[in-house]
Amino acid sequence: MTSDSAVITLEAVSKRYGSRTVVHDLSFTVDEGEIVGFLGPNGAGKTTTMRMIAGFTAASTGRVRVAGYDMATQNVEAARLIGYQPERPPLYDTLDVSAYLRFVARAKGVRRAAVPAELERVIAACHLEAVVRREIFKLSKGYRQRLGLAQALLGTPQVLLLDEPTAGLDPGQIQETREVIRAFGEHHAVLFSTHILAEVTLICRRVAIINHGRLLAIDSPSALRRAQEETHRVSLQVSGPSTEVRDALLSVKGVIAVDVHAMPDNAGLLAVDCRVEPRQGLEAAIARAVTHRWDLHRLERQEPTLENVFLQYVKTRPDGA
């Protein structure tokens, strides 16, 4: 599971709060250079995971390592390395923009004399400049949710965490985030988690699909549609005899599975979802089969998304087995 550019590295991580575990055996690297996406619904334990690496919390059992330094005895060490946002930023209402980044920068370990530079940096590089002197209490989700993301990159860390960095802001925000996060990783490496799933198959080189504490997948987004062939899907709609019209689809070569259902609000007209092999021009074979003997009304080709092979995972291994 480990190589030599692993900076971030967990074997066989649980963690458990009293009798109940909320991460189990959890194991995977995030390399130098590379941008993990975390993904799993609400209470799926990505928060725990991230606050484990980040040092805030301790493994019940397995080991985390950051950079080669052991969490449960060298977070201290480790920390310095560490730029980490979580999905509500600390920020301190009562200050200023510049004068939290100032505070946050000398108690990151910031040389004095570099600390102007370094403000300068993560206020251009999340736009913050139109608020610099503004009290945080005064902020926009938006500008919090930058803030959050200008404070962990302080001091250029060799790893970065951020939990559901986009929430809360625009789409133009967003795009500027994004853009944020590609430059900084192509020579560090990020983990962050969020719900945006465009977000993954944009700027990630492997997501991690994590559901009840478990991991499900680790894998490059177009690899986790390959392995999930089966979200491959053409939707008919179709006037004629069901279990004529279901020997002919099936008879198509490609066609794995037929679903045939009478539309309840058009009786005749049969509602048919096929899964079918990942091969092009297969509708037209499927077209063919159902035009030469009845009428055609609607057909329809499903590709799989990371979204729906994320639902296929999350539906098909509740208890990650």
Given for the second form:
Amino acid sequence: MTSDSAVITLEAVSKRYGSRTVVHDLSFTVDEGEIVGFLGPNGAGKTTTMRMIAGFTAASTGRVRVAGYDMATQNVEAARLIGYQPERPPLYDTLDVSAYLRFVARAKGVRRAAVPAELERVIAACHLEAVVRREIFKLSKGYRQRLGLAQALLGTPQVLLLDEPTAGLDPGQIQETREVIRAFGEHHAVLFSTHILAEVTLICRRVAIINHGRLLAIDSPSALRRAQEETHRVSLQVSGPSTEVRDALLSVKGVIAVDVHAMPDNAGLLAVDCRVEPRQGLEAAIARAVTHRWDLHRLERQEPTLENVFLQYVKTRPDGA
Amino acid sequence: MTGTLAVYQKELASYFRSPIAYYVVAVFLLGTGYFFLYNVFLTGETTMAATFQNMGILLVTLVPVISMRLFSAEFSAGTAELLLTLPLEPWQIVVAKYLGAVTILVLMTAATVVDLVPLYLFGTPETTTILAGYVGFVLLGMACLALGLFFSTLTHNQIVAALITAAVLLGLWFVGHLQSFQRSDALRGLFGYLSFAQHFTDFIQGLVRTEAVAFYLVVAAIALTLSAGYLQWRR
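Cool, the form predicted alone is there; where's the form predicted together with its partner chain?
The complete assembly is shown below, putting the previous chain first.
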């Protein structure tokens, strides 16, 4: 599971709170120059995993290493190399933006002389120029989120851990944030959690899917999509006898399985769900097989989006078995 | 060291950008002023002894207001995730926060020096006794703040932190009174030794005893060590 260029390494990591196990036996790596998306429903264990990598909490069993440092014993040394944006931006409401960033920079060990340039860099990267002198409690949610990202970028982090960095942002701000992540990820390691699946396909090289604290899959977004190709589906509504409709559809080349239900609110109309091979033009063949004998009311091709992939994994493997 | 200093400066900035420090200092100075006027002008004695005694109990009731936010507020606001993932050891964070609170204590103590002006104008007070009283007062405050800091590491709720601190500090202030109810010399000795008020009385009388100085410092050191240990353990 480990590789030479791995900056973040989790080896059989579990986290228990009393008798409740939040993360089970999690193993994966994030390499230098790689952006990994972390997908999972609420309560899946994403935040706990992020916290273990950031050193906020320690793993109950297993080992978390960041840049070679064991987070159980060397978390302070590793902290210099980690930029961490928690799910809730860690902001001191009574400070203004500039004082806050100056505090974080100094606390991360940035030399006093280098602080102004550092502040300028992250303020520009996160587009905070308009609010530099504003007190944090007066900031909008979007600015709070971006300030949370700005503090994570301070210093010289080799690793960026972002827990839902685009939550609460408008589309323009989301775009800007993605650009920051993409630019940083070119030379460093980034692990970020999100609910927006499109984001994962846009900027991640790999996606880790987690549910009930277990890793369900880790692969490239396109490979995950391929993994779901057998779930290409064509759904249709036909008025006709169910056995004959099923036989007619199964005789079409490329149709793997057919599921027929009578529609409860419309006697005589059937809802048909076909699992098909992933090739073009199949809809036309299906339509032809149906229309020369019965009335076709509706036909729809369902592409396997990452959302489907995610839901499919979560639905079919709820315990990660 | 840079990181510890940054946390210390952030603490001071947070105090003075929120109304809490102003409230505490104002209540303390108004209270001290009242007691001073009452004790000096009504009795005609040019000493600070009675005023120091009143300042002590006032301090015990105000310390929880200063200390309650030290860690509880960080936990409830989510800033603990930043603070505890900085390249700093837990003890460095504890010390920085503690020194921030002690700075507020020293500032409000220094502000009471204004009371000494009429004392020296209209009488001949014993300077060394007054100095001893101030030393004792700051040491008492340091012990109280350290205990308050420890209790604030235990809960996300500032009010709970303040209530526990107030209960414990008042208990330690008044525990000396239990001596009269004890037959056992050992228990009488123990209650007397634990009493914050009795050690403070020595200072008010002008006695800077090593035992009393060590008592307050050891209480503070134990509380701070427990705080750092707890922060490390809760990971």
